[in-house]
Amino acid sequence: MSKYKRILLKLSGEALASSENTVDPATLDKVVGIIKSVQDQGVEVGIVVGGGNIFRGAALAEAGMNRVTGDHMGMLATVMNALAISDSCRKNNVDVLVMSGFPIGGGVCEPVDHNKAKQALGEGKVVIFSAGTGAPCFTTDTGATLRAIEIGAQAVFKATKVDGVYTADPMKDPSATRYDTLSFDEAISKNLQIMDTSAFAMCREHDIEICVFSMLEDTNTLSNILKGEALGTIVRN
C-alpha cells in the first residue's frame, strides 16, 4: 500500500518524443502503462505536461521573439502533449480529463476547476492539466506544484532523464554522487537547479513533498517507489 493517496506526475514534453516522432506513440503507450500500474496500486494521478518537444517559449525568446508571444506557443504545445496523452489512455482503457490552464473552445478540453480535477481523480479518473499556470513567465515545474496544492497532493513526482538529484551533472562528472533525500532550503541554498526556487518553495509552504526519479528508463521504478523503494531523490520539510 502506497503512503500517498494522490500524486502529480509532472512530465517533460521532450519524454514524450524520439528520434522520429515529436510525439512518440510507443512512448505514450508505455506512460500510460506506468499509469495503470500506479492506479492498481490504489493511488490517484493527476499530470502536468510540458511542451519542449514542439515549443519552448524561453528559448524563442533567446532567439529573438517576444517572451509573451513565446510563452503562449510553449503553452498551446502543451495542450497538444496532453491531447496525445489523453487519446493513449482511452485507447488503453483508462479514462481521462484534459483541462487547461486557459479557455479553450470547442469542446477540446476544459478549463481548470480544482473541485471537478479533485472529483474526476476521486472518481478513477486520470486528470492531465495543460496551458501551465495560464499565464507567461512561468515554468511548468511551478505549473506543477501550483495544480499539486489545488488537488491536495502529498507528492510531486518530476520525471528526468537522471535517477535522481546529483551533487552535479552526472553525464558530466563522473565523480558526482547522488542525494537520497535533500531539504528544500537545502536544495533552494545549493541552487539546485533540478526544478525551480518558485516550486521547491511552494511545496515548502504546503509540505508536499518532490521526488525526482528517471521514469521511462525501467518502467517499473514509479510503482517501486510507491511501494517504499530507496529510488530517486526525494525533497521534504
Contents of the next structure:
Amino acid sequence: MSKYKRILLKLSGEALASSENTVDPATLDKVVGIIKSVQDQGVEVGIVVGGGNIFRGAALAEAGMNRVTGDHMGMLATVMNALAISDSCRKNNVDVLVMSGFPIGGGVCEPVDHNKAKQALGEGKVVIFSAGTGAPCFTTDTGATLRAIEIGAQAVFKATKVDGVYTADPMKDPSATRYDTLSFDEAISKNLQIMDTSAFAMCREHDIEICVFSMLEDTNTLSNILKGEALGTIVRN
Ligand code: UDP
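Would you generate the structure of this protein in the form predicted together with uridine-5'-diphosphate (UDP), following the form predicted on its own above?
Complete assembly follows, chain above in first position.
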C-alpha cells in the first residue's frame, strides 16, 4: 500500500528523447510501463510534461527571439510531448486524457479543468497536463506544482537523471552525498537547482511533498519509493 493516493509526476522533455530522436517511442513505452505499475499499486497519476527536448523560451530569447514568443513555442512543445505520451498510453491500453493550460481546438486536447481531471483520475485514467501554467515566464516545474494543488495530489515526483539531491554535483565531486530528506526552507536557502523557488514555495504553502528521483535507470524505482523504500530525496515541511 502506498502512503500516497494521488501523485503528480513531472517528466522533463529530455526524459522522452534518445540520442537519435526528439521523442523516442521505445522510451515512451518504458515510461508508460512505469505509470502502469504505479496505477497497479492503486495510486492515481497526473503528469506534467516539459518541452526542453524541443524548445525552451529562455534559450530562444538568448538566440535573439522575443521571450514571450519563445515561451509560447516552449509551451506548444509540451503539448507535442503530451500527445506523444498519450499515443503510447493508448497503444499500451492505458486510459488517458490530455489537457492543455491554454485552449487548443480541433480535438487535439481539452482545456485544463480541475474537476474533470479529478473525475478522470478517479476513473483510473492518466491525466496529462500540457502547456505548463498556460502563461509565459514560468517553467513546467511550477506548472507541475500548480496542477498538483488543483488535483489534490499529495506529492510531486520529479524524475531526473540523478537519483536525488546531493550536497554537491556528484558528477564533479565524488565526495558528494545524497540527502534522504530536506525541508523546503533548506532547499530554498541552499539555492538547490532542482526546482524553481516558486515551485518549492507553492509546495511549502500547500504542504505537498516533492520527491526527486531517477526514473529510467531502474524502472522499479518509482514503484519502490511508493512502497516506502528510501530512494531519492524527499523535500517536505
Ligand atoms: N513554459 C512557459 N510557461 C510554463 C511552462 C513552460 O512559458 O508555465 C515554456 C518555457 O519556455 C519553457 C518551455 O515551455 O522553457 C518548456 O518547459 P520546461 O523548460 O519547463 O521543460 P523541461 O525542462 O521540463 O523539459
